[in-house]
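Given next, in structure tokens, is a single chain: the form predicted on its own.
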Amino acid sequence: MSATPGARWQVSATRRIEYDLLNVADVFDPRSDALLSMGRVQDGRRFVVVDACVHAHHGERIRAYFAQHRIDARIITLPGGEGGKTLDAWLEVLRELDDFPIHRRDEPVIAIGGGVLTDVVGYAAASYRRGVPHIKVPTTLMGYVDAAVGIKTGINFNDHKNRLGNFEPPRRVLLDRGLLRSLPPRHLRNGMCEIVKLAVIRDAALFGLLERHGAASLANAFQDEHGGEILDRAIGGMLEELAPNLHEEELARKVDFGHTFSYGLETRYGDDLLHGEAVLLDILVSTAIARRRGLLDAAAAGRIFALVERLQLAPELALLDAELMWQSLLDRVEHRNGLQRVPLPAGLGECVFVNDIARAEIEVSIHTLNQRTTSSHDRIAEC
């Protein structure tokens, strides 16, 4: 029997996405069951990937945790930092995982590290056997408030950031702010730049918290009450933005503030410029553009610059390059389906999207920022 001409079948399905984020006190304490709260425990196995620096601080406790619970754990380490977000790292995780069989649905892979590591491991988990569950334990401030919160995974490829990846939700994200204690100050500031991003573009109350308590929270690695409040508000705000648009069907996203011009800067300067530092430079240029367009009044723009100074975030303005940032914007146009869709602040906690930024505006904004450094009253703090 021949096929019927014009026959057509249509498939429509919806994948349910459900995961939770849980504040945990001392996630490696053997008395806690948080790490094993998802999946099989009796005679269970876990494949665990740990950032090398985190392993140096906590490796013995991690091994003791699984031994105490009689879990057969294969623990491997990966280097952190943007240089570790590679095809080779992804393949290494997959090779090690394939050498340590786990049950496909009830023995989740565990990723313990910063945003780079959780992105790589999440992508490996999504790829292996067409998807195995995974749990994230962010250990950097950047991972805590940004990378581990959403469902994007990925690696850098062909000299482009996050060119390979997918959307794969974790089963759970375990948030232990005690792990932030061992972070160097630069990495705390790096994550703080993402919190500033959220405050400027969508949450004036968070901005006020940062003005009042941000510097002290940085100094004590967010271990006090106000530090916890800042973290919880930042995560809650991020989730409010991400949850209705997890697969980025809508390409005009407030959370892309600071992520237009920064891509080119990060790609060129590599490990010399951390992700949050590049985002901060983008935030400042975008703020200058918004001020020049009259979207921000002088008082609001002044508060943004003053907050950056108060938090001692120390942007490297010398790295700003108009041509590089223009090319980055053109790349974002491709990523955003033919339009710039650049979020700009329109008052503290408010946002508009524009599609008509010109190269000359970038040049003028860089010049404006450099002029500010010559003023002892308004200059942006340097290290």
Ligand SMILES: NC(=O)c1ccc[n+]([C@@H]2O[C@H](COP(=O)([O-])OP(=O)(O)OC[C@H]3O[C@@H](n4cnc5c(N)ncnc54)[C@H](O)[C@@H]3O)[C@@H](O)[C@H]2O)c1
Given for the second form:
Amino acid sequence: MSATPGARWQVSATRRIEYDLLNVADVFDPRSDALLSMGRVQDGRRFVVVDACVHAHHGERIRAYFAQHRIDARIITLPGGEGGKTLDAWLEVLRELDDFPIHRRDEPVIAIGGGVLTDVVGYAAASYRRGVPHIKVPTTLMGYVDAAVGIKTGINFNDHKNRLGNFEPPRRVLLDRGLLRSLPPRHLRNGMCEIVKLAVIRDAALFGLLERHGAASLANAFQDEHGGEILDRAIGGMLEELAPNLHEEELARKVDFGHTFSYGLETRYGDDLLHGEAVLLDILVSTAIARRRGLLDAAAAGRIFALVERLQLAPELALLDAELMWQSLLDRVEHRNGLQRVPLPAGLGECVFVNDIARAEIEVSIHTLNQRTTSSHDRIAEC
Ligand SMILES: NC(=O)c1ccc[n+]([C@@H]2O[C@H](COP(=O)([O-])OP(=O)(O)OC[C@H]3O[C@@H](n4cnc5c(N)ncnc54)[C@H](O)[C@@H]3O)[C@@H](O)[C@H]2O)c1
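Beyond the form predicted on its own, can we have the form predicted together with the ligand?
Everything in the complex follows now, all chains and molecules, and the chain you saw is the first one.
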């Protein structure tokens, strides 16, 4: 019998995505069961990947934790930093994982580190045996409020950031802000740039919190009460944006504020310019554009610049380059399916999307920013 001409089969399915994020105090305290709260504990094994800096600070406690719970743990380390987000790192995790067979369903891989480590390990977990579960423990502010919150994984490839990767939800995200204590100040400021992004584009109350308490919270690595409030509010806001659009079917995303011109800057400056630092430069140019278009009044724009100054985020305005940023915008047009879809602030905490930014507008905005800096003796309090 031959096949029926014209026969057609159709498959339609949805994959349910469910994970939780949990504030935990002292995640490596042997009395805490948070790290083992998912999966098999009796005769259990765990494959654990730890950022090398985090291992230097907490390695002994991490080993003691698993020993205390009688878990057979294979603990490997990976270097942090953008240079570690490579195909080689991804392969190394896979080789080690293949050498330490874990149960496919109930022994989740545990990723403990910054955005680089959780992106690499998330991608490896998604690839191994077509997907094994993983748990994330972010240890940088960037990871805490951004990289570990959503479902994107990835590695850099062919000189492009995040060119390989996928959407793979973790099973659980454990948030222990105590881990931020050992984070160098530059990396605290780096993560703060993403919090400023959320405040400007979607949350005026968070903006007010940052104005009142942001500098003090940064100074004590978010260990104070207000620091906790800022973190909770940032994560809640981030999730409200991400959750309805986990697979980015909607390409106009408020969380892309600061992520249009920054792409080119990050690609050019590599490890010398951190993700959040590039995002901050983009935020400033976008704010200047919004001010020129009358989307922001002088007072609102002034508050944004004043906050950046109060937090001592110290943007490297000298890196701004109109041609580079224009090319970056063109690249984002490809990424956003043919339209610019650039989020701009329209009043503090509000957002509009525009599709008509011209190269000249970027140039003039950079010029305005530089002029403000010079005329106010390296301060950018007003626009
Ligand atoms: N998946 C996503 O949705 C998403 C979102 C935002 C950013 N990212 C990615 O995140 C990456 C940046 O992440 P990052 O800023 O966390 O960088 P990172 O992971 O490189 O960490 C920064 C530095 O801090 C060190 N470190 C980490 N935790 C520490 C701690 N507790 N104490 C002391 N040192 C510590 C690391 O070794 C590294 O040197 C970028 O690659 C970016 O693309 C991903």
